[in-house]
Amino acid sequence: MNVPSGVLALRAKQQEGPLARVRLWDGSTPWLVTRYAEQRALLADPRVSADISRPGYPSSAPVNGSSTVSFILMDDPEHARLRRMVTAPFAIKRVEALRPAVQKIVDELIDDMLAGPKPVDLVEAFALPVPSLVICELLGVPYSDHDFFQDNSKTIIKRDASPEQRMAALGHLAGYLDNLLDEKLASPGDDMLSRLTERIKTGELSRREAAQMGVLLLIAGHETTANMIALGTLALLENPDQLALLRDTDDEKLVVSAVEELLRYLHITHNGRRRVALEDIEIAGQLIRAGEGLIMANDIGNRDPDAFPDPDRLDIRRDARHHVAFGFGVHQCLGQPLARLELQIVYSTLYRRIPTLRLATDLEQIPFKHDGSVYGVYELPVTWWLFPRTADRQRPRQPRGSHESDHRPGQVRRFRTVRGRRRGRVRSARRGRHRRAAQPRPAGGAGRRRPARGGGLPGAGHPHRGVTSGPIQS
């Protein structure tokens, strides 16, 4: 993919300095931090805040006092005391306990991909679904309503929407979910949910903060990871020496390293980590005031040639660990690693169980989501070749002469022995030299067989040729 006229704007920012004043919708002029080593530094200092109500933040959109979405546009130690109380099921082993579920939710999806037409909208049938139907489960919403909520969703990070529309929008999800904590508080379940009702009961959390903290939740825990799904998909097939290397490793460090290497590539997050400083700070020879905005340009900060070498190159073999797309600091995304889990499972599964898994339309036909603060694409129409023996890569391979037992829908059906594959392949050459001998030859050849035309050898051209014995299927 070509490097985004946007990303090209901010690499001349980036180029003249580490900071540099712009100018916002309200004529205020805060600091556009550019590089990496600035924004990991001041996102880190504790001069800064990240209080959306303080004057002198720099917000995108007018600000409404009831806007204020849960702890994450706060400072301690309020911050602190309510992300406390939704880390638990973020932490990193309780995450990884989730991989068995998540897989199976991964290969369910691919596998009604496969049983279905072509081509498919990737975004509809395996991109969205995918995180919504993991957040939905740890939360306790029912997926049923994922409508409603993934419209709303996009109502609310859409940059052209106005101020009504966007509070509209947050106060039904906020309806929504004060009224799953209803059914919550009378019969609890083991979910998210029901645990901040606990919280609700012993008065540490009111209704309202408990209810934004949902609406933050399920909006963080699907569209974030959704874009990164279809978007990392559509830069690997962009890319088909760094896909090649993802779907045919074995080494699951590769498949970390490749995830993060993406998260770097692409940060989807478009809107910047933004504050206000509480103290004067000197940062890069250059004096910020008490009062002063800051937006610190993550996506380019990404690409700071200082930190990562060749950064427009994708290298999924770069160690990128240190990239600032979950930001930095004490407000850095809490369900960073639930967002990790779920991109090594779809990038590890995906294109080993579809291997010729391609772009059903010209590049220049993609739709990319330019109007909101999380980028991405409104769709990725794809289609792929089914080969046989090679349709369903994830399958383990079968030891030499034992039987293949289960058909997985859209897996070509495979001979059920090796030995029995060579018989049958002697059997069928016997049957057609006897049908020939016993039929008389018509003179001058005519009805004699002759190979198709344009055809060729089944595969050819393609990085699988030489693999099967049968004809494509398309």
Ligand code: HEM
Given for the second form:
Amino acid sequence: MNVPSGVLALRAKQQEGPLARVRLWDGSTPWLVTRYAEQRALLADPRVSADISRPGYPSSAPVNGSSTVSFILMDDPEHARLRRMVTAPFAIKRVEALRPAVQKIVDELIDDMLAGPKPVDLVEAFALPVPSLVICELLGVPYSDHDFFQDNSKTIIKRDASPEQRMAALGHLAGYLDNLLDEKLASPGDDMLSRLTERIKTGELSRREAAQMGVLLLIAGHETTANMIALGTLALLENPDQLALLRDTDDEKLVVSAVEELLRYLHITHNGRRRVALEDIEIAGQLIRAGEGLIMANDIGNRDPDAFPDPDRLDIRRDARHHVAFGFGVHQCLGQPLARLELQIVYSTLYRRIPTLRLATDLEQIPFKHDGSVYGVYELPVTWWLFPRTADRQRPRQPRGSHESDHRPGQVRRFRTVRGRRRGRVRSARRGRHRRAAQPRPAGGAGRRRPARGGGLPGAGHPHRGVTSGPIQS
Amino acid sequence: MKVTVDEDKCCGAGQCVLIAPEVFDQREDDGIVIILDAEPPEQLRVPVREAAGVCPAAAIVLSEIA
Ligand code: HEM
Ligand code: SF4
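Let's see the other form, the form predicted together with ligand HEM, since the form predicted alone is already up.
Full assembly next; the chain just shown is listed first.
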């Protein structure tokens, strides 16, 4: 079975035991928690803190004490006080009511893609605009500013950004949100930011808290959902039997379970959940001391065979909804109902409306995100045949690649340039893999993942994400 | 089976509502869990157990009634 090397490295640790010491970039040696059960137990434990400013917190990069992005890095009761102010719009029924609006957004973006030139970068044309348009609508943020906030949020999650760069990006966003709050105070609309200004007026929320919360809500669902759309599409294209199942089904339940399975399998928040122990905690025969850091590697937790049989297999029919892709404990993703809705609509619409969707480049040319805390692809050039049935019939008679003769030269060049610029990020691309990719894949679920060292599907790189050396003896 | 919830613990992620909508809902104003049926019938035991199992905040407590 071809399993990415990153997964194999983490699995080796998982098999040794639920907890292991690792060494971080700053020389600290927090615990890496690799098993599903212990991850859930620790994430739900009130003796465990998410406060990045506490000594011992295992940060993935140098931090500046005041760079807190609202409640995601706070503990209860402060965390609960703030989170509850914005929970109602994410309640299941409220989110479900958005289904027609989100469907419309998705359909219109697909219309635009179909009307535009081929190949197209799915990330730029579709994966990013979907969550962006949706959250802008909910928050009451003008979508026309999306370049600005997307650029800044990319800096915030970039692993190699300096603390100064990260602080600056956060500052820009906070300033932007602060201005927007002014506008909402002057002329409130029917959106979440306007609701927050009401709480500023009653004194429940300070101006600063409201702006920070706005920043969190604006950026938390962007890269995450966009990466799930693009990487999910890539995973399905690489698993054509699963893609066919999803595309051809009338069963909404299968769409729902496909979303859960892709969340589990791709687990894009590769940095893990980071915490610090407030008290001594005994777990699985180990003693975690107060002040020691904890990194819950939820990606390998999602591939713990005790929780998910045959975990390296993408199987959209399995029951995966107990996955930890949204974390666990009181910080479990606030936006998960919205993320689920968006992904259900995307996965049930995109491949049906463009049944011949396929990669417009070789897998090893695709730049993977190894340098950020959210895993995914920087771009995903895709193309399709316009008239699927006829084209399918004609395909064998056409010389290879002739269907792409309608490329606009500019478009092709753009991809080349971008790819060239980013080539450094695609590490150790393997030669000749595309030839295998072009062959029909063997039946049966297992073994279809390529070894993907460096570039590849989830978990492919950075075995310990931000962890610079292997386990040490403690 | 008797179902109780600890509102103070609930973080409103809505997992229970997804799995057992007959038994759980969320308050309009703050998304916190409410119980629709505190003594759900036999056929809902499995989803209610699952909901309690995936609740990230351990806010759902199940007990057997004698
Ligand atoms: C597929 C897409 C998404 C994934 C994989 C994801 C993943 C996560 C994870 C793992 C956490 C937990 C962080 C921790 O425990 O340290 C989290 C928290 C959070 N997410 Fe998401 N998320 C997604 C989409 C969204 C969306 C659409 C929103 C909407 C605005 C959102 C808003 C938040 C917020 C506000 C938190 C902080 C919750 C807290 O600390 O109480 N997320 N997310
Ligand atoms: S699953 Fe738990 S935390 Fe989430 S809404 Fe239900 S009771 Fe609250």
